[in-house]
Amino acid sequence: MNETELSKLYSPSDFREIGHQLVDMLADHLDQTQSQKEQAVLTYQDPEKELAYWKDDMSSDSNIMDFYKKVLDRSIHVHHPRYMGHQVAVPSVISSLSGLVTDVLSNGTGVYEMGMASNALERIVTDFVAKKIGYESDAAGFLTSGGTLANLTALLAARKAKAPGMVWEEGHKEKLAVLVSEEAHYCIDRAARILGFGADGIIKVPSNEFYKIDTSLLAAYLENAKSKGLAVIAVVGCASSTSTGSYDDLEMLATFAEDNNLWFHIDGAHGGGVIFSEKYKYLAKGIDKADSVAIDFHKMLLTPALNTALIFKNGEDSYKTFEQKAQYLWDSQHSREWYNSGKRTFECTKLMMSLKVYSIIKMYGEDIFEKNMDRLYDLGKVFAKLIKERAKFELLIDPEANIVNFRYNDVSSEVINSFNSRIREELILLGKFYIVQTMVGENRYLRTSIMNPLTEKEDFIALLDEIQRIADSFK
């Protein structure tokens, strides 16, 4: 490749021609998918036939606007309003284009001078997050690369915060745990195994029959934590669970904590949203009591993916996780400065995240976040409601948030779990809708986290008639 070549890769005429096709071509996938709901969710293909396809387009000679089709038609689609599967947001069209500036700009925002409009967009955005938590002035906190990150982040910082010694500098001296429920997210536990707590580490306390944790089991598995050698250093709430959208009791969660000096975390990543409803926040009474908060602003909060707010009660936790030194990046590793986000987080070279929020709240108001997580909590009782009406159906439990959770049962107990999963398996065949599954103890569940405010009452209608056809068939 020659010096005329390497130009011709940041060709102004190229991205203006090429870029108002991709547009038009993103606009009218956006218009087809919201508007014609018999089109499919998702096309499914056998995981080795895709690899060979791909593999076939690297030696093809079609153009790059044929290879963006071709990754359209490949792909689900979570703005069609029977997309019901996994909890990720369904982009604001806004957000998605701040993603083109800052695909464009590429500032990596670790170091203040790489970041200079984000790092302060993002000083604002989590500033915003921590008052709708309802902490003071004295919190703190910044964006990361999702829930799992900044879980294991937050767990950092209670290791920082509760284990005796200097942990950082000198390694584990006792063999250290957490609490959490056994409904939390796998994360939880795959974050507590990286610290090197190991399996003895993660002390799960069972939950009731509502999928929260069991708040009166919590003194006696402390108590036998401690008699097998274990320092706990810290309770993860849960707000809500990722299988049954189910919310701890975070107060009494937050007084146990104090009460044993240990530090409270709660992992919002899925619910924590609720902070910026009127009508929901009561599922998250107590969030502000806890010492962090991860929220995904990708679920409900309208970005792309990823996208996770880290909340500090006190911003000086924020700074003492990762102390150390990076003389060509920062004079000193104590110095607090939140303009320089590599102190705080995993990342340096961290994506402009802070844009894509911004860009929602910017042109559509601080409101917009209630509005949606309204609708979708909503939608989350109508379909409820629809499932409880038909005797051939069977719901796990009233949902408290959009996650519902049910199972087509006129088959016998025996097979009820198989026929659940044939059910599931054909409509992802059929790509009419796309939903996933759950096993709650020993049972299998059909479920659903209702993530497109466009969804409507007979999308719900059409999901379990096609279900009842499908069951139908298979007898």
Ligand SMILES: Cc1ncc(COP(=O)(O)O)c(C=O)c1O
Given for the second form:
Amino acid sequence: MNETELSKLYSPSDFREIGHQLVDMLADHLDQTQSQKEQAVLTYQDPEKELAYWKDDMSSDSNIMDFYKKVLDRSIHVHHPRYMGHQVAVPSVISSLSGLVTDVLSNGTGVYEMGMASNALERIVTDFVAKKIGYESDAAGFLTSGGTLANLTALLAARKAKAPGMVWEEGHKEKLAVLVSEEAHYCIDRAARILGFGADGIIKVPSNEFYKIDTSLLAAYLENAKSKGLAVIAVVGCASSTSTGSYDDLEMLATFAEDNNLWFHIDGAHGGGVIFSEKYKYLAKGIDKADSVAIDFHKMLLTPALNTALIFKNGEDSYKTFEQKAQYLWDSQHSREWYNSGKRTFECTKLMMSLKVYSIIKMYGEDIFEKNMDRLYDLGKVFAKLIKERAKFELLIDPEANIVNFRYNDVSSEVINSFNSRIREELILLGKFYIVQTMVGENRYLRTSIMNPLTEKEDFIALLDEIQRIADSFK
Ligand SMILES: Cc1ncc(COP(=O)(O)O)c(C=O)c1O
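Follow the form predicted alone with the form predicted in complex with this ligand, if you could.
Entire complex below, previous chain first.
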């Protein structure tokens, strides 16, 4: 490649020309996916065939716009009102457009000079979240790449605060452990193992009939751990759980943590957004007593993935997690500069996440998060009621959040699991709806997360009708 060829990589006129075409294409895509409900949510393809398709594309002479169109056609459409699958926000357009700005600027953000605006905006956004949690002014936090990483970072802070000795320097000599509900997301288990706690170090407390941690068992589980020589450092609360959207009793967990000198972390990746809602914040009562809280903006709060706030009640704690020297980045590892966000995060080069949150608040006002939370949680209840009205369908529990589990039950208990799996497979192949499934104990349930505020009651009715039609066709 010569110099002229390289300069093409940065051509403003290419950017303008392709950018305009691309924005038009994406706007048409949004229009169609939102308004033409009969269009597929997902046109499913077998993985090997999909790979072969793209290998062919690689050697074809199709142009870049063809390529983008194919990517759109061959991807799942979260903006479709009949997308009710995994917990991914339907990103607001302003947040997606902010993504264009962040990708052009590509400011690293970990170091102040590499992200002046984004670090300042991150401070504003995280202070805003801290206030909504109900924390005092000495709370502080940052944005990081996903709930998984936020939960791991919080447990690192917990280890720093509660494990005996200088773990960061010397490793830990004790067998450390955390207590968590058996319903917790698998990333908590993974985090404990990454931290070197091993299988014994993740103590899963059974849940009650509402899939919330059974707080009456906590003391016994703690005593049992101690008797085995484990040093329990933290208890993790779910707000909410992934499978059923149930909120643990955070007040009880806070008291338990305080009485036993444990770090209290809340995994609010999915449902922590209720802090914005007058109507639903009761679900997370006690959240302000946690030492740390993780909340994903890219689940319930309208941004593209990934975008997670990790907030500490005592802002000082957020600086203690990583105490490495990085002389080429900053002068001292001990100073507490909020504006060098890499001091407190796993990431070194970090995405400019704050723009994607800030732009939403700037454009629509801060109560837009409340409106979205209320709409989605209300829709969960609408759907649950419709399920209950049908004799051949069974609702797992009345949902607290926007996660609704149910199954088709007009079949024998021997085949009910496989029957429901087949229903989902057929739904995926037909592509008109997208839902997922989960195991609750030994039972398989169809699982929906209602993520799209533009989903309507008629979409739920159409889904249940479709399932009934599929079930009939299997008999
Ligand atoms: C409760 C909960 N915690 C953590 C995670 C993981 O978050 P992320 O996908 O942002 O890493 C999820 C994802 O579904 C979740 O539901």
